[in-house]
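Let's start with one chain on its own, the form predicted on its own, as structure tokens.
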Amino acid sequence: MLDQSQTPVLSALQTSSQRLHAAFYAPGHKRGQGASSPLIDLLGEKALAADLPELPELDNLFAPEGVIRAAQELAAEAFGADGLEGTVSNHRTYFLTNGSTCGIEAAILATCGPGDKIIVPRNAHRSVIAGLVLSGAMPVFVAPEYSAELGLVLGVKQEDVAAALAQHPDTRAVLLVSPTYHGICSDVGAIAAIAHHHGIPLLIDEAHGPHFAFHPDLPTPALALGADLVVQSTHKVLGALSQAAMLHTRGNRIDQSRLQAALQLTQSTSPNSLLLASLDAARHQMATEGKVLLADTLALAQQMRTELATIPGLRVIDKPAVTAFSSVSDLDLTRLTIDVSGLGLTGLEADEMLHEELGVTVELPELRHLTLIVSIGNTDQDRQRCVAGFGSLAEKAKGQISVAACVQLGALKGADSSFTLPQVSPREAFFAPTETVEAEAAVGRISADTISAYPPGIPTIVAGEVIGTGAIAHLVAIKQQGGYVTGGNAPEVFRVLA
């Protein structure tokens, strides 16, 4: 056992940052002393000072031998990726500077070259798109189970996956999005033994479930549920700063040569020390007081459940609900997703009004539904402000209906319908000659771009498709609701592959 009590990184630039030394090195602003008079006033001095570069005594995060290396073997260690050989002494955990989405382009380029095939459940984040351009791999699109009367994507059913593989047994990997924005988990173990029958890893785009591994009452982290390789923002959920994440590996499925060759692909090769230092402090935290922590975060989160559940209109999703789908293995208390629609509001609607008017803000609206995260940062003034500001909300609604709240439903069915396999790789697609079209000389035509809704942001169209009635109307639908599109300018017009 190592000595959760260290920070490494966090240490060594708190040091770093107080040395007095003549700066003749990047960043420009030189540990703040030439920053701007607005800037210092934002951020303040001491975070200016510690914006610091790969000095010697901080690291190399591409060949890590000093406090990056300590603090990556205590992640792995707390958040249960194992090192070569069943040890930490060599970590399996990355922290990555840019995001989970470079964790996740990196996680396809180590498995997948041109024209390999890789299992992606149609809900992928973009970033996975990203990744099949990059690498030049074909998507094989597994579609989530879909809930009509809860107007909720569910999980991924594990006789899809293993059907899949049976059609494509050359098949290189498979990708899986779980928890979902939502807080819904699929079936992990299951999917992972039919993936490790076939002799290919599983990879999980596990971005909002960087917290399960530090209390019983949350669900089983991935890593432990057999997944070969994990990415997770740390900064969703737990104590790191904005696009701070990491990238967790177990097992020997995966070459770790290539995928550290992909990661210096994909990072930044001027990493932030601010958001490394926080990567180390997020574990920290969690390693050391996680479960205290989170058992407040919970017993807050049920809390507010409960109460929003008493407001008239309003429905919170519960984890029997969900959980009474095969797709579904459990549910992440702490996310908090309300049906509004029983208000005669669309949820953009209904997130408009909590933001400019009530002082709640919510992490995700759509166009049935308000997502909220409860994270360690919440507080019990936070639970009184949001059960006010939804009461306010149900009051202010009273007879109100509207027009676009009652036909969200269908925009929503006809855009699921209509997800189909790419007829060309997106990599094939983003590099192929294109014209631009009315949305209706669009239809049947395969789309140069990868069109997202927001929201949620989930690719509507991705490069490589082709474009259907539904996922227009989809498109059309959000923009006529208070939410934008984006990929090209569709749905007025649409680049497709000529």
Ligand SMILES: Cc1ncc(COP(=O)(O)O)c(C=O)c1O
Given for the second form:
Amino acid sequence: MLDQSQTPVLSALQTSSQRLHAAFYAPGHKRGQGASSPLIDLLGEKALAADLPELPELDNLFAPEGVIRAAQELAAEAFGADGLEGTVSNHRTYFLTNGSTCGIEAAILATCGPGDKIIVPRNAHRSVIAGLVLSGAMPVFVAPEYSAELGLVLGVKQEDVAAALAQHPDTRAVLLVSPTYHGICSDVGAIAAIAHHHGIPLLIDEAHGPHFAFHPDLPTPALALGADLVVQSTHKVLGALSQAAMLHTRGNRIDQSRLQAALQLTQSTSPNSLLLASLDAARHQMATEGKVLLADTLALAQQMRTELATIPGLRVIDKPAVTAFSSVSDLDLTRLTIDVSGLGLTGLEADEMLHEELGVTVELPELRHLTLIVSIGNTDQDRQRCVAGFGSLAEKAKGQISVAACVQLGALKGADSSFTLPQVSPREAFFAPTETVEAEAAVGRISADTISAYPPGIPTIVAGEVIGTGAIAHLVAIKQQGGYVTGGNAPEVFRVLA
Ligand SMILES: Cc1ncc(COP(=O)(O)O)c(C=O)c1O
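How about the form predicted together with the ligand, since we already have the form predicted on its own?
Shown next: the complete complex, the earlier chain at its head.
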């Protein structure tokens, strides 16, 4: 057992930032001395004094031998990446300063090369598509289960992964998003067993689950269920600064040298020391008081659930509603997903009113739902404001004409269990000569862009796929309802392979 009360990176940075010396290195603001006054006003002198490069005493992220290595070993133990042999001597946690995004890209680069197949859920984050473009890997898409009644994308069924592997036995890795943005967890244990039976690793995008290891009432972390590589956005749920994330590995299915090389491809050569210190601090906080803090968070979230559920027109998605589906093994109860369609509003309209008029800002507005991240940073005052805000929203919405709040997620459902490959790999599509055509002319052509509708930010068309009428209709509908579309200028025009 390591001494989790230590904070090697944070402490070294504190010492370094106070050391009297003449600085002739980057960053150019020289510990804040040359920073602009408005920036100093915003950040404070202490934060700028600690914005230091990889000085000898601060270690090197890509060849850690000192405080970063020690901090990563502490994190490996705390988050459960401490090796199957129970040793942390060869640390298996990597601090990331470019978000989970760079970790997911590196995970794909470390396991798949050009033309290699990887099983990917259709609700994968854009970083997965970026990983496919960088690596040249070929996605075998598996559609997550979708509940029309809840209007929610759920988990990935183990039998779908098994069937995809049976159809594509030459697959090199399986990637899953668990939990989803809504806190919905797939059966990672069962899917890990299937992947391992085929001799391939299971990679988990656990961007929304860095807190799972620290309270027994939260879903079991993927590492404990047999995942080989897990990427977590420490900044999304725990106390780290934005962009600070971690990648953990267990066992020997991941080539550590290739992973390290991949991480160097996807990260800046100037990792921000404040981000690294915040990762050290977030681990320290969880390891030393996480259980108590998260018990409070769970209690706060439970109280919010109970109170919000009494407001007519709102439905708070609860655990039984989602675990009734075979693709779902658990729900993170600190994640509140509220169906507002009963108020006669779309989630986007409700979000705007809450944000502009009622002093409540949520994480994810969708066509039918609003999703709130409740974390260790929330207070009882936040709870009161939230419940009062939703109460006022319900009052304001009275007498509104109900809108069709749920658009058919045609693109998601269309991918159901066919496990077909895109026409060309996302990488080939990315680099191919292209032309831009109107929507009608785009039908049947291969897309050069990955086009996502926000909400929910899931790619409707992945670069390399044939554009269908259902996908175009989906993009148009999302836009009509106030959402937006990224990736080219779709749905008006599409960039297709020439
Ligand atoms: C499911 C999922 N994976 C990965 C990411 C990327 O995380 P980051 O913002 O830390 O790069 C996000 C970001 O929203 C996400 O929702």
